[in-house]
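Just one chain follows, in the form predicted on its own, and it is written as structure tokens.
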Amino acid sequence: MRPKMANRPQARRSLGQNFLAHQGVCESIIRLSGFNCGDTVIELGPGLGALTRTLAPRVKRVMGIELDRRLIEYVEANEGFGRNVEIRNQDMLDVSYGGISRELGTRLRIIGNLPYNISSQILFKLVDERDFVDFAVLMFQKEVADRLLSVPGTKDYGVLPVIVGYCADISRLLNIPPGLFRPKPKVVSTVVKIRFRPPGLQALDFAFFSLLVKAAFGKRRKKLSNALKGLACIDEGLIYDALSACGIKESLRAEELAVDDFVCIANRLCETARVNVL
């Protein structure tokens, strides 16, 4: 018997809650996702249950990472969640996923319908923790997966899918209308499959990749040139040195480069000014 929704517990916007109300879709995203008999899949966000109750019987375990203790509480006083799942009261911001990973021995499997306001950030910490991560299905705001899934040229294209792109293959497997969650958000979500892989080149240092793709961005209507100038106090004369090894015009705006000219870039950068940001 399931729990009486007058008795649930109400979400909380500030930590950008919306439940998935509908099973059919929940049945949808399992079916998508790829996840075997055999797998322990970590869950961000279990909430309720919806996804969690629909997963657990296809997998051979489930560890679920929830912050609103209410919420465990609330599943335990009734129907539970099942033997095979556990529920740990934690912040999925503050998890190492290197830890669970250790702890398990594997390779990460991760779900989650997560947050909205937290999104690109958990997005940066599983990039961080590739090493550890085999691959995430994971529910966003539409305009997010949509930019996620952006390449170059495009208005969307910018740090998101770059940075994720530079170790990472993203694809779409479903949009779900806002009027099968509750409360109703006022947008569309998409759930997007993210596979970690080995990058196509390799950066010599990964941060340093990073702060110069965000410099980049961070002043996208400027040409590459001028947008970097300033980066870590390199000298402008390298940045020209560095584009021109890499067969890269000048004129070129953040947005027209693919993931290897900006791993180029940094790499060149990296050797020729002996740059530390760590």
The other form holds:
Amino acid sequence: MRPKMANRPQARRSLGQNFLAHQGVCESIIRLSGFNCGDTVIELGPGLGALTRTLAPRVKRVMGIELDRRLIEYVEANEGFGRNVEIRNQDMLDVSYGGISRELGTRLRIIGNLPYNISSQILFKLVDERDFVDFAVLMFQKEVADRLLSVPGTKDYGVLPVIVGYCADISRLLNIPPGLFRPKPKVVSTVVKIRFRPPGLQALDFAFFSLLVKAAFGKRRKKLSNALKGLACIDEGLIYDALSACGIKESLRAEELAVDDFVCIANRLCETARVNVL
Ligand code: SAM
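Requested next: the structure of the form predicted in complex with S-adenosylmethionine (the form predicted on its own having been shown above).
Entire complex below, previous chain first.
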């Protein structure tokens, strides 16, 4: 017989532990996610298993990546996760999606109610490993989701929507009020679906494209020509040339450019300047 553990581990704020505590909302998330019964789904941060237990009966297999061993042991000693669920005690930032994808022989479908303090890192990691990911359904703090879904010309528009929007379609699935979590967070949460696809305009050098986008938004109040000065030691004349070749006025600011505009500038600079990004 498995030992019964009396006390549930205390939630750790440092690990973003706000657990879903409403079955109806778990059902809605899984229904809107679009998983099929033949899918193996990677769950980032299964915690006490609110989403896991709703998902597992509807798919072939769930592989959870959970950093907090206390939670894994607690669930195993109590109701368990079900026969088609495997939990790995690992940091989700160290996971190799390429490795898991090769292991499973398929592109990955991912779900996660994320620890909000590492949302951007998780997104950039997904983008880096996008070749191995079909889609990800992720819960963020609403402000982060609003930024991710923002369009040019708005105050929220920035690095995240450009880099993620380069290779994925992003859609809002639902907003979730703080009262449906334990402990209760201070903010509203939003579940977003990120479906990876080939880019509209392919970057010749993705690392340089990312660097350029970060430089442009690093000085978002400045004209683009000024914001890009000093980028990768590129001669100023080549920056003016790239803006002109892409039909972009040098007086524009980063927040006024669409994703393909950034790709066009980056590609032109790759062709004309000796760009060297590691
Ligand atoms: N999925 C559960 C739910 O919806 O109730 C828990 C979500 S809770 C917001 C975030 C979960 O991610 C916690 O279980 C936490 O321990 C786990 N976590 C935090 N940082 C992590 C990391 N770097 N790698 C793996 N799991 C992590």
